[in-house]
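The form predicted alone is given below as one chain in structure tokens.
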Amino acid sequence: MKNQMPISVAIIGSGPAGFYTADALLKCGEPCKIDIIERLPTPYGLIRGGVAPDHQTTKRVARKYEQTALVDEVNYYGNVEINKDFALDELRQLYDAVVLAVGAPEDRKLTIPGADKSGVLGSAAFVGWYNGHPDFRDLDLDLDISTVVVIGNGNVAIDCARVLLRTPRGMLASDLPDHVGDVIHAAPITDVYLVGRRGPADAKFTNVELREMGELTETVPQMKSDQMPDSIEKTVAILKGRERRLKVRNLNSLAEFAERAADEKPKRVHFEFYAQPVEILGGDRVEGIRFERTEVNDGRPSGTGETFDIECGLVISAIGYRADPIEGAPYDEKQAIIPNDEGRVADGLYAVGWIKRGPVGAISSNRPDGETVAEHIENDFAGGGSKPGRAAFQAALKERGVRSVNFDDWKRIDEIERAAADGTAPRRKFVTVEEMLNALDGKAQAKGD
């Protein structure tokens, strides 16, 4: 039997979807050489830049990804950007298979009058800022305000509220960047509203995150009893299994919140349902937001004509994310994804994760995407690979003068960040690419500001 060339695979994006794909390829029946290409020097995508800084347990999944990155067949190339350093079409000429795993990094826009005012921003920007993502280091955020409104009833919305309301002590074991903590902890915020179009039974919070809001040191949760269903059992009667259990737990938690006194603690988080935003109020800067009451029929909310206003100095829209188009790949503008057939986009081109199916599911929801695409690649290249892959890519990097960051470099960045941390904090993050590269050159330490 003659020796066959390994299948050369480039995975663009180093978040969960990318690493699950690499892991699945290592376990497939064909030998592969896998190159993970990432725009930032740092890997792990939303694990580093999206999971809230006070939820360090969730971030531990990165240890599994590191095991994959350290396998001989896998190389990591950070600080290399598609459509800047390399065109997608170029990579497709170099590699047998190219897998798009770039996620959905953009906010789904709030499209109501006044949404362009200062003090209105999307959750992707806010989450990126409080996670020290380089793209949002210079976000100009005025938190000299008393009230914030967060539009959305999912875990991203609740993360935004919790990070704003936690005490400095509550954030000691987090990796909240110093410059962010300085702003948040000096803010005179007393009230945060979480507002959703549907009812409490339709909220997408996981119960751990919801219950956490009832355990904050200085914040009491508030829930209107008249927005609760008359009977929890009747509300969930048609549901089964895990979905039923989650709804029951959430409704029970919200029912407990309805019993809490507003003056129990100095700050409040308000859970407001059956309301859709219709207008941002104020001059150049947001001064409030107008909502219309809704009613839900057959699962669809519709306006009743009744409106109410909430005075506030900041509106965070947590209504979903969008993937960006990639030059050289098709794009579905309406769904904001790359059109695909079970992960297949074109010959030798595949998609996984949020850019494949939209921003839904937990971290582990990306695993089946990787397994499916790995199976496609194994079947499509059963006779082995034919393109040069890594050798040609590395030669092109050198020729173009692109400074890539390998996994050993990342481990050095990681080591410096951890060494710079105070107390129980896991790390003090670098928050610009320049800082990261300077650290590798021995010119800087992590400052978090």
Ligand code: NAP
The other form holds:
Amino acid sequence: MKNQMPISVAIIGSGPAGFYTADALLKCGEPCKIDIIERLPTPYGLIRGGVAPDHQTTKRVARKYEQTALVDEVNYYGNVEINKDFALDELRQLYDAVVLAVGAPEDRKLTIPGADKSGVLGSAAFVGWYNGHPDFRDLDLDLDISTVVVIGNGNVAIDCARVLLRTPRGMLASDLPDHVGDVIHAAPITDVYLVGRRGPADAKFTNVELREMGELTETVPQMKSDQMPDSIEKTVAILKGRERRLKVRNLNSLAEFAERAADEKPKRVHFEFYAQPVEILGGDRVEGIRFERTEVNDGRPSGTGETFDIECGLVISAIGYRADPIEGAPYDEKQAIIPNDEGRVADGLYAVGWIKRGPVGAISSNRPDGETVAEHIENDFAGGGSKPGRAAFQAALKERGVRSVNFDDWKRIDEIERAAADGTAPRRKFVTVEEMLNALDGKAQAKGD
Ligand code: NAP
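Having seen the form predicted alone, could you give me the form predicted in complex with the named molecule?
All chains and molecules follow, beginning with the one already shown.
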């Protein structure tokens, strides 16, 4: 007779990769009991802490994750941190399967001279700050400056530039935290440079995001005609399908930007290509950045020896993310991921999302990761589970005095944040863990009183 004991699964991390895994496990042929364990009280990972505050439509995908969280077989344990409250090895002893879905939260480091000066920061910190992530609540940013340089030509770079340039009115329907809006909207910033080490056809922006830069109320995009390819058709000749369409759209958008007058609006966003950063200039604080002109051969940039400087008061390095090693799991230093075979890491240990395959792709790219790992778990535990999972985990939480936040608690936080929002804003976020826990204890409201 088939063993009826459900497979006990712990998913570490409650971002898209974690939730798609939970959803896929619920749909697999074997009964599963799934516990989603999250370091913060709040769920949804980069949906809350990464997707820009003015992109609320993108954040709506969390409603789907909520449906998954509300299924009986799924429990949510927020405010529980692995390798602090529980060692990964302990969880592996408690659960049949442990799925690591912790993302890639660190910056790929900018390693040029002067990168340690004040006023140089990575996109993880800047994005975390403008999204009210508790880790970055106290980021001390001096934005009493006119010019910002953002290094990188991906969607994160464009998000950073746009959030700096949107007007307060343009942010009314966002959940930009008050302390962030106060600093950004008081800043006398007039120019933001988005600098790519390769050419316009190599930029990784998606076209909706790029076009948005041409539609800002107070900002005009600037593009140098001499950096545009002579022929868009020739440039994309070897490309096919979706990639070709995206490149053509991006190049057309940039060609339009090249026609815009610099004085059309009070602020400018400059698209600068063929430039790699070589040195941060200034004393203790950044005063500028030196770039070397590049030429691109076979898709690779190489320096030409010609340099130029941009004076600026802030440099944001948006050159991608990396995952740190996790105690108890193997680590591939070069790729900054957990080495895995289609998500399988070791017996009963799996990885999904950015920690599995690196920091690229849209939110939906995480779905197949979850489906593949759910299939592995279904096959690996075809006779059912054997480890106690939730019951033992809950007992250990109690024994260790860990204050976990369940999904009802999160819904309460969510409700308070929504009730505290002004006008068309979707919510006023709590920006520290303490505030969140106090709110659950009835001690404070998100309005900060
Ligand atoms: P990304 O798309 O990989 O872009 C990283 C950028 O950094 C590239 O332009 C890269 O140039 C550049 N770069 C890397 N190392 C560099 C160096 N040493 N010096 C100068 N430039 C360097 O990464 P991302 O922007 O962090 O985004 C991560 C993923 O999230 C992407 O898949 C992105 O599309 C997604 N995302 C989507 C949205 C959205 O849809 N709205 C928003 C945010 C993020 P090369 O190309 O030359 O390597």
